[in-house]
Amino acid sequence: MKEFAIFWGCTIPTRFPFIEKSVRTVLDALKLPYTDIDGFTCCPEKSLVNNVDSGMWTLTAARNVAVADGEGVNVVSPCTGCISNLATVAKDLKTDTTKKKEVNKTLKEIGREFKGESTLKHLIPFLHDDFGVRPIKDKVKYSFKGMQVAIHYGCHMMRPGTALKADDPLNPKKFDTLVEALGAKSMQYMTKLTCCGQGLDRVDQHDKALTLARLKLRELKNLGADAMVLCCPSCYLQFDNNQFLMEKEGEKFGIPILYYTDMLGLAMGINPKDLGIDSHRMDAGPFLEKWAKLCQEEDALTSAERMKEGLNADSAFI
C-alpha cells in the first residue's frame, strides 16, 4: 500500500488527543504506512469560515491539498468535517478552471500549486475500501458478538456525495459493515442518519444543539444500545461531552461513546487505556464489563466444543 498522510484537523489534536492516540495505536497495529507532513492547517471549518469569507475558505482548503500534492501523498482523515471540506473545494476547483487559476495565482506567491492529484478519504471508507473488510475480520481476537452498537455516521462522512463518492449518502453501508466485521450487531434506528446538532453550538444555539442530541440519545436508551460508535470529533464532542453535561443536570442516558478505532483496537486485543478510553467523559466501564463477560462465555463455549470434538474423535477408535 502506498504511503498516505493523516490530516488530523484542529479538534482532535487540541481537544481530544486521546482520539489521536486511538487512531495512531490502531494504524500502527495494522502496520499501515501513514505519515505526518508539515504544513497542514485548519481545513478550514465550513459553517463559520465559509459564511464569513468564502474566498478564504476555498484558498485555505486548496493550500492544504496543495501541500499533499507537493509531497505526492494521498490524504486520509479521521475527521468527517475536514475531509468533506477538502473534497468539496478540490472538486470545485477541478471543475472550475477560472477559479483554479485564481487560487493558484495566489498560491504561487508561497511556492504552492493546487493540482488536485491527491485522493482525499475519510478513515472509515479508507479502511473499508483500501485496507479491506476481510483483513479486519482476520485481526479480531475478541469478538463483540452479543453487543448492540448504534452507528452514528454524521453529516459529512459521505456528503456531499458528488465530492466524496465514499458511500450512498442516503443509505450508507460501509460503517455498518466495518462494525459488524468485529462481531457486533449494527442497530437500525429512526434517528440513525440525523445530524448530531453540534454545528448549532458554533453559532450560539446551544439549546437547539442539545435538542438534536437528546432525540438520538433517548431513542438509543429506549432501544437498549450498548454503545454508540462514530468517527467524527465534532459528533464525539456532542455525544460524549454534552451527554456528560446533560447527565450532570439530571438526564440519564448512559450511552458510552466510542471512536471506531476504539472498537477495532479492543477487538484486536489492545488495552482500553492504550486507546485512551479512560479519558472519555461517558463511562465505558459497563460496556467493557458486559463485553468481557460475553468473551469469557464464548471462550468457555469454544473450549467445551473443542472438548466435545475431542471426545467424539476418541470414540471413533473404540
Second form
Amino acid sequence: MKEFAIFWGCTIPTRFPFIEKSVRTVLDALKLPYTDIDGFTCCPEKSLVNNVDSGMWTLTAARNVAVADGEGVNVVSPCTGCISNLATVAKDLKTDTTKKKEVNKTLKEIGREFKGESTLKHLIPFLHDDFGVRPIKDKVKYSFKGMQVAIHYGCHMMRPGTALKADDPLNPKKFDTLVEALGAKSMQYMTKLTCCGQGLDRVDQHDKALTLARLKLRELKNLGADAMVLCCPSCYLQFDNNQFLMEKEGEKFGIPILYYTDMLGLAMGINPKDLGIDSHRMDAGPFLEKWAKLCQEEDALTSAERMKEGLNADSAFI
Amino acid sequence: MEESGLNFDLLKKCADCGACYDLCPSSLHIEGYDPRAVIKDILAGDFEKWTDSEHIWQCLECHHCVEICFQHYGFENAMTAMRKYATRSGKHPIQVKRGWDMFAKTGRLGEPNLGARKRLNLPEPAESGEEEFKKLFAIYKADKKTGTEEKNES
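Rather than the form predicted on its own that you just supplied, could I have the structure of the form predicted in complex with its partner chain?
What follows is the entire complex, opening with the chain shown before.
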C-alpha cells in the first residue's frame, strides 16, 4: 500500500484531539503506512471561505493537494468536510484545464504545482476499499453481536458524488458494511441520511442547529439505539456537544456518540481510554457496560458449548 | 446576479420543479425556508430583499438537492450565489467575518490544543503551511488589484 498523509483539518486538532488519538491508535494497530507531513493549512471550509472569496477557496485547496503531490503521497482524512472540499476543487481543476493553468501560474510563485496525482479519500471508504472488509473482520477479537448502532454518514463523505466517487451519494453502503463487519447491527431509520445540521451553528443560528440535532436523537431514543457511530468532527460536535447541552437543559436522549475508530479499536481489544472515549461529553458507559455483559455471556456460551462437545464425544482419542 | 455564474435556464426549471423539497433538511424542518421563492425573485431581478434574510444562510450545503436533481443543479447554487452577494454587501452573520479573519490571518480556523495533546500522549503537530499561505494570499490580493485596475481602465 502506498504511503498516505493524514489530513487532520482544523476541528480535530483544535477541539477534539481525542479523536486524533482514536484514529492514530487504530491506524497503528492495523500497521497502516500513514505519515504526517508539514505544510497543510485549512482545507478550506467551503461555506465560510467560498462565500467570502471563491478564488482564495480554490487556491488554498489546490495548494494543500499540491503539498501532498510534492511529497508523492496519497491523502486520507478522518474529516468529511476536508476531503469533500479538497476533492471538489481537485475535480474542478482536473476537468478545467484553463483554470488549472491559472491556478498553477499563481502556485508557481510559491514553488508549488497542482498535479492532482495524490488520491483523496475519506477514512471510511479508505478502510473499506484499500484496507478491506475481510481483514477488518479478521481483526475482531470481541464482536459487537447483539448491539444495534445507528450510523450517521455525514453528507460530505460521499457528496458531491462526482468529485468524491466514494460511495453511492444517495444510497451509501460502505459505512454499513464496516460496522456490520464488527458484528453490530446497523439500524435502518427514517432520518439516517439527513444532514446533521451543524452548519447552522456556524452562521449564528444555534436554535435551528438544535432543531436538526433533535430530529435524529429523538428517533434514535425511541428506537432504542445503543449508540450513534459517525466519522466527522463537525457531525460529532453536533451530536456529542449539542446533545450534552440539551441534556443539561433537561431534554434527555442518552445516545452515546462514537467515532468509527472507537468501535473498531474496541473490537480489536484496545482499552477505551487509549481511544480517548473517556473524553466524550456524552457518557459511553451504558454502551460499554451492555457490550461487556454480552461479551461475557458469549464467552460463557462458547465455553459451555465447548464443554458440551467434550462431554458428548464418544471417545477422547478417535 | 449576472456575475454570479448562475445558469438562469436551469434555475427556471428549479422555480417550477421542487423535487428536492422532500430531501432538503432545511425545507422539511425550518419554517419559512422556501428556496423556490428566492429563485423566483432572482429570475425576476428582485433578489435584493433576500440579502437581509436569515433563510439564505440556512442552506446546509449537504448537496442532497444537487444529487437528486435531474439537471444536477439544485437549490444550493442559488443559495450560494445569494450568500456571496450578501457577504459582498456586508450583510453576513458575525461568525462568518470572525471565521474569515482567522483564516486570512493564520490559514487555519484554530490552533492545535497542545495541552490536551500532551495529556493524550500525541506527537507534536506537523508544521502548518501558514507562512506559505500568507505569501499566496498576498500574491492573490495583488493580482486581484491589478486585474480590477485593468478592468477599470478598459
